[in-house]
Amino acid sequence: MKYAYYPGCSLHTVNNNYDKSCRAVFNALNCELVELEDWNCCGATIYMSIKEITALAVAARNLALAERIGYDIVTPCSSCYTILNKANKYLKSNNEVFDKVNLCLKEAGLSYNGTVRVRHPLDILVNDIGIEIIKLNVKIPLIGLRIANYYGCQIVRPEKGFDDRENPMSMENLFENIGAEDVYFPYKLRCCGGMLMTTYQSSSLNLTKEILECAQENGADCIATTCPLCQMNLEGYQNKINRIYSTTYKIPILFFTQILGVALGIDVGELGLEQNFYKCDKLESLYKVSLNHQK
C-alpha cells in the first residue's frame, strides 16, 4: 500500500514527534508514505472564512499534487484533514467553484479532477491495514496501560466519515486488541478550545481543564490524541491550569502513533517520545521490560 503523505505545517515544526511516529509506524507495517513534493499550507480554518475561492485553491493545490502522482492523500493533522476534505467536497459538488479553482491552479501549471480521497492515518491503520495484521506485528503488548482515547472535535465531524460522529471507537478497538485498557472517557469528542487559546484563553483553559479532569478521575495513565493542536493545548497548558485552578495535573499527552509505535517495538527515539513534556511511566516500563528480555 502506498499513499501521498501531507504532513502539514505543524508536523514539520512543533509537532515533529507526531511526524516521526507516524512515519515509523507505517514503515513498520510495510505501508509506504510518499511525501508530496512542494506541498503548501492547507490554509487552515480561518482563511476559509475570509477569501473562500483563494482558500479553496490553496488547499486544492495539494489535492492536485496528490492526483498527479496517483495516490490518495493522508494527513495526520485534524485541521488539515478537515480543510482538505472540505475543499474536496466543495470542488466535487459545485461546478462554478470547481471551474474558478481550476483557473487558479492553471496559473501554477496544475489541474484537479476530483479523484483523490483524503484519509487520516487512524482510518488507514484500522480499515486498510487492519487490526489483525497490526496484532501480528506487535512486539510489546500494552498490558496494563490505561488510555483515555481523545478524538477532539474535528476528525469524525461534521459529516460521517470513517467512524461514528457521536461515539467513535477506532482507537478503543485498536488499543484493546493489543493489550491496553480504555478508560471511561465521555469527553473524547469535547473541544479543547483550539485557537481560542490565543484569543479567549480563560475559556480555552477551562475546556482543557475539564478534559484533563475527566481523564484523571477515570484513572488514565495517559491521553491518546490524533490532533497536534489538541496535544499542544492539553500538554502545554497544564502548568498554567495548575496555577489557576490549584490542581496538580501531570498527565502524559501522547499521539496515538507513539503508543502504537511502542507496541510495535519501535525504538522510542524514532517515536519522538523524549519531546513530550510528561513521560508515561507505564508505557516506558513496558518498553524497558521488553528491552531487558531481549538481553
Given for the second form:
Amino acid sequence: MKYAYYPGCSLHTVNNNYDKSCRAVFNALNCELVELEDWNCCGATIYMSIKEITALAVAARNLALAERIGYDIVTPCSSCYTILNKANKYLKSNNEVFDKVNLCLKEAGLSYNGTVRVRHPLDILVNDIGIEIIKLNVKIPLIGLRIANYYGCQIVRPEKGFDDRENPMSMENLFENIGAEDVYFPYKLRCCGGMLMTTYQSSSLNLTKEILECAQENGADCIATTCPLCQMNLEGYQNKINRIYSTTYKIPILFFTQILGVALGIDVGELGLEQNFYKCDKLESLYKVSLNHQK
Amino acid sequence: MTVESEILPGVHPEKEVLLRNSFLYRTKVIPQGERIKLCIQCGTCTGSCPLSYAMDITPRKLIALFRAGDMESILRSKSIWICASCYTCQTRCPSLIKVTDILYALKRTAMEKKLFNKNIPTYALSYSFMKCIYKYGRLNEAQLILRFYLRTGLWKIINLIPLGIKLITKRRIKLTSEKIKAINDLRKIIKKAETFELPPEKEELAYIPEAVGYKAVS
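Switch from the form predicted alone to the form predicted in complex with its partner chain and give that structure.
Below: every chain and molecule of the assembly, starting with the one above.
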C-alpha cells in the first residue's frame, strides 16, 4: 500500500512529534508514505472565511499534485483533512466552481479531475491495514493504560466519513484490542476552541478546561488526540488554566500514533515522546518493563 | 420618514437587497447552500453550539433575522467571528442546513461590504495568515503569531513568552519559514483566483424571490 503523505504545516513545526510518530508507525506496519512533493498550505479554516475561490484553488493545488502521481492523500492534521475533503466536495458538486479552479491551476501548469481521495491515518490503520494485522505486530501490550480518546471536531465532521459523527469508535476499538482501557469520555468530540485560543482566549480556555476536567474526573492516564491544534491547546495552555481556575491538571496529551508506536515497540526517541510537555508515567513504565525484559 | 424609506411588507429597502444578494450569491457555491430556506427554527444549532453563550446573536436567531430582512444586524454581529468551525450545528441540523458554511459566507459578505469592526481580532488573524501563505506557501506558527500581534498590539505577546520558551526547549519551534519551491506558481494561482472573487453582477439586483422574507419558504 502506498499513499501520498501530506503532513501539513504544523507537523513540520510545532507538532513535529506527530510527524515522526506517524511515519514510524506506518513504517513499522510496512505501509509506505511518500511525502507529496512541494505541497503548500491547505489554507485551513481561516482562508475559507476570507476568500472562497482562492481558498479552494490553494487547496486544489495539493489535490492536483497527488493526482499527478496517482496516489490517495493521507493527512494526519484534522484541519487539512477537513479542508482538502471540503475542496474535493465543493469542486465535484459545482461545475462552475470546478472550471474556475481549473483555470487557476492552469496558470501553474496543473489540472485536477477530481479522482483523489483524502484519508486520515486513523482510517487507514483501522480500515485498510486492519486491527488484526496491528495486533500481530504489537510488542508491548498496553495493559492497564487508561486512555481518554479525544477526536476533536473536524475529523468525523461535517460529512459522514469513516466513522460515526456523534460517537466515533475507531480509536476505542484500536486501543482496546491492544490491551488499553478506554475511560468514559463524553467530551470526545467537544470543541477545544481551535484558533480562538489566539483571538477570543477566555472562551477557548473555558472549553479546553471542560475537556481536561472530564478526562481527569474519569481517571484517564492520558488523552489521545488526532489533531495538532487540539494537542497544542490542551497541552500548551494547561498551566494557564491551572492558574486561572485554581486547578492542578498535569494530563499528558499524546498523539494516538505515539501511543500506538510504543505498543509496536518503536523507540520512544523516534516517536518524539520527550517533546511532549507532560510525561505519561504509565506508558513509560510499560516501556521500561519491556526493555528490562529484553535484557 | 418618507414613504420610500418605510419598510413595506414583502419589500426590502435597497441596501438590504444589496446585502442579501451578495450573501445569497455566496451561498450558491456551498453544496446544498439553498437549504437555508428550510429552517424550522428548532434551535438545535444554538443548543449544540459550544460557544453560543458568548454570542450576541445565536445561530438560530441569525437565520430568523435573515428571514425578517435584517442582514445588516447579522453582518455587524460578533457571533460570526466567534464560530470555531466545529461543525456541530451543521451535523445535527434536522433540516440539513449547512450552518457552519453559511457562517463562512456571512463572514465573507461582511468583509466585502466592510460591515465589521476592524478591531475584531479574527480579521487580523485571517489577514496575517493570508500574507504568510502568499509569501512562503506554507505557514510558520511563530511568524503568524508575530504578524498577528503586530496588528493587534505587540505588548500582548508577553503572555505567550512562557509557552514560547517551553516550545523552544522542546525543539518545537522553527523561526525560519519553509518556502515551497514553486512559490511563483502558487502566487499565480492565487492572483488568478482573486479575479474570480467578484461581487454579484448589477442585473441580478433587480428582483430576487429569495429576498422577499417568508415568501421564500413555500
